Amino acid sequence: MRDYLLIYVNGRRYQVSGAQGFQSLSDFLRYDLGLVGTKVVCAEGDCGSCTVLVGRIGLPNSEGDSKLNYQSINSCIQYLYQLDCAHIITVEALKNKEQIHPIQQAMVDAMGSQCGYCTPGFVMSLAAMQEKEEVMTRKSVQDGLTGNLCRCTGYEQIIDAALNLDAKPVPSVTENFDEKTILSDFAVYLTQAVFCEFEENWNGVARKLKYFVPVSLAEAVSFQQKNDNVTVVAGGTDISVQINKERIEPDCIMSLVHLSELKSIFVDEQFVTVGARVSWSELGKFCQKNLPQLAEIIAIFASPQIKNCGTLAGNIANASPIADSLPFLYVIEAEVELTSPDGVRWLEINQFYQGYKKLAMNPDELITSIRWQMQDPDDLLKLYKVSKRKDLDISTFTAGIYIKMNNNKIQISRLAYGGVGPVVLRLPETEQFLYNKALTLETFLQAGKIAREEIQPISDVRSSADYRLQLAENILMKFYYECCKHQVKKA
């Protein structure tokens, strides 16, 4: 065990231990290294400014060689604990000795920089989607550049200048550094759990503060037992937004940016099993040809930069009733594994809630991952999210809705709202009424007005009552139409 993280910067080799290994990585990057080009306006990963790029080693290729993965990331809610085996590439690595990167030419030719702020954050989305060698077309660019918002309004040219680039070769940003070193570093560190632990005086009040970066789930179930009130990271796109913005002041994180078996989705022939620290964009890969009704919400919930460090599980544990998430899982009555040094558990997440952010989880239980049935092909599923605007946004109102038939009438039903109470409900009622029902236009008029019977929403920001009222009966009108009513003419 080590008491330091280690991680590259632009190709150079940094120790970090102590309260530094608390900071946001953009803080790190800003302020220690002195690499300004990466700015910081939201601090909650909206608008992109931040934008770098992090590489880890991914799994072995046939040959049995591994090579770094790079993705984008948010700079600003990535904390300097999740980095810990890192290479993280800045605006300031992507010049060829005074040659600036072909993106970078491309934006300047294209009048793609206007106030200048946003461009570093762009160049890098644009040079995260080059390493995935994407087809710039003019969808996969907006699709691609979701995460960052530029406040000149210059879109046009930021994407006339990323479909340029296909007019050239253009090379990786990833070629100006010594790629085989940096793997011979890290293969050795990676076998080490890092532990930290340090005072702090704040506010004329010393704190003692500590973070534990695990390479086994042992080790992250032991050390959860041992300790108390442990603020677990896997993603933190939530959590590292809350200590941004002085909500929770967390005395003991534990990282599982380590725990490889935690990273997989195995499917059999009975389940789909996702391990708690997938990403968002690795379930949404899967998902695209696996399960098109949630790709459908992955793609629109969050950018890539999110999507690339945030896991379902981290959704799950959250507990927001208005996870995008949520949905889906009631109705398809998924189950949620808790480890403990006790052994393991499965809870249905229809069970999981018991109130306002009141997991039925002990304190010494880990979400180690998530498991649902396969479904039949001709299962009715649809899951609809509403928000202000369509990428990117928090859900005003969120649903699930499956249908299982039998003999052209409704078997199985199963509802499930969010934005409508301190926790997603699933509406019993509704669900009763439409047993061996068929499936009409007027069957539908009558289950939305007990839906909205049976939910008792609040007004506040996003919305009032009244609208999510409407909006629960309604969404079962709209499903009907896009799902059912070709099912009628079908039978």
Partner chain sequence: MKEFSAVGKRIPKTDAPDKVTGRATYGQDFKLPGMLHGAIRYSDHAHARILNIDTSKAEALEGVKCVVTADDVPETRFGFYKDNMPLKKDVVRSHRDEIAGVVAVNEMIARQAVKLIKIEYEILPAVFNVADAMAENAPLIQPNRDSNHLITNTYNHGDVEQGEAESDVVVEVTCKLPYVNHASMETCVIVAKFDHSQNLTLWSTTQIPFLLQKDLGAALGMSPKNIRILQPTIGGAFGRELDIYPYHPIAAIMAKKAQVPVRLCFSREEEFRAGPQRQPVEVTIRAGAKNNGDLTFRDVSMTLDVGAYVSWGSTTPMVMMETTASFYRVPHVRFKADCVYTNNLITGAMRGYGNPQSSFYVESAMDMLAEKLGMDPIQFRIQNANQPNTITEQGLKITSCGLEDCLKALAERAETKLEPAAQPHLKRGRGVGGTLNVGGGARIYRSDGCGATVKVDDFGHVSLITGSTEIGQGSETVLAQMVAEILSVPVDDVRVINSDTDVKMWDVGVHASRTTFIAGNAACLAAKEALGQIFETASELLGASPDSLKAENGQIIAPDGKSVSLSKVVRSRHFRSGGQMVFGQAFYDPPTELVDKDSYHGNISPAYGFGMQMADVEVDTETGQVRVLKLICAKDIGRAINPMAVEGQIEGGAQMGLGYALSEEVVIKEGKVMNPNFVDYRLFTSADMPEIENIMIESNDPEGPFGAKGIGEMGSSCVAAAVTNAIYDAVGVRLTQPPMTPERVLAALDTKAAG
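Residue numbers count along the first chain shown, from 1. C-alpha atoms forming the largest set that superposes within 1.5 Å between two forms make up the rigid core. Just so it is clear, the model here is predicted, and its values are computed rather than measured. First, how it differs from the form predicted in complex with the partner chain.
- The Cα position of residue 377 differs by less than 2 Å between the two forms after fitting on the rigid core.
- With a cut-off of 2 Å and the rigid core superposed, residue 201 has a Cα displacement that reaches or exceeds the cut-off between the two forms.
Now that we've seen the form predicted on its own, could you pull up the form predicted in complex with the partner chain?
FYI, this one's just the chain on its own, none of its partners or other molecules.
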């Protein structure tokens, strides 16, 4: 056990302890280290101006060698306790030996920078794409930059810069650093949990704070049991926003960043099991091959920076009724694995929420994985997200629709809507109606009318209740046009 975090920034080693560890990475960079190239624009992971690269030890290759895997993150919503044994690279260190880096040069040449405030973030997002050896096409660049807002360029010249890059070999950002030293340093420290407790005295009030970074699940479970009000941080993409906006003020944090046992996706004959530390990026990659319908939603529901940090388990724990993954989990009847000192239990997702942000889990339980049954490829599954903008937008309405056919009749149907109540809702009456019906326009017209009656949405800043009611009806028509018409023709 140690009482400090080990963080490398641009190849330099920092031991961080006490209150210093309880700040966002962007504050650490800008105020403690004077690296002001990283900008803060929204402080909630929406604009990407604070994007930096974070390198962590990946799984060893066939020769048993490990290397640092770099990906983009929003430094404003990553706190230092999430970054133990990580190497941060900022725009200041992005260079090609002593020359300007080709990505930066491409941005200059294509006029990808006007006021320039968002520019370091774009540069770092492009660097992350290069590190992942993504092929630069117009589409991949547009998607790869969804986490970076620009108000000046309309993005065209930034996209041009990226497309001009492809022809030229771009040196890995890692070439500027002595990775071996960093790796061996991390290898030693990764075996030790971090526990740091300190007292903050300000204005005559003493406040005790602590953070814990366990290296095993057993440690995590035991800490959770022994401490009250533990704020568990997996990706931190929601909790850190709440801290930044002063909605919560946690004083006991447990960061799950080192729990490698929760980082895998297992597939066996019966189940797909997704560990609680599997990031959206990793799950998205898996789904591209195995579950394209979910991959489609993952592709548009958040930016790369968010997906590199956020997790399915976090989405479930955060319990937003508009969480993009929930309609899927509801219609596929996924189960949540809850681990406590007493052992493990599985809870079906449809029983998991008891009210707005009220979870059927005990204070000493941790979500450790999520599993669902493999689907028959002939089943119809479609997920919808309606929002003002295509990407990275809080949904107005979400839907999951699952249908199993038998003899051209609907044998099983499951419908789940989000954004229409305090929790995601299944629509039992509509499901009942659909039983044994054929896939016709008339079926879905009627189903829509029933679905509308089953919900009582409210109006808020994103949408009126009327619109949500209308969507509840229309989404079934959309489903018919997009999935069933084709199906009927095929039959």
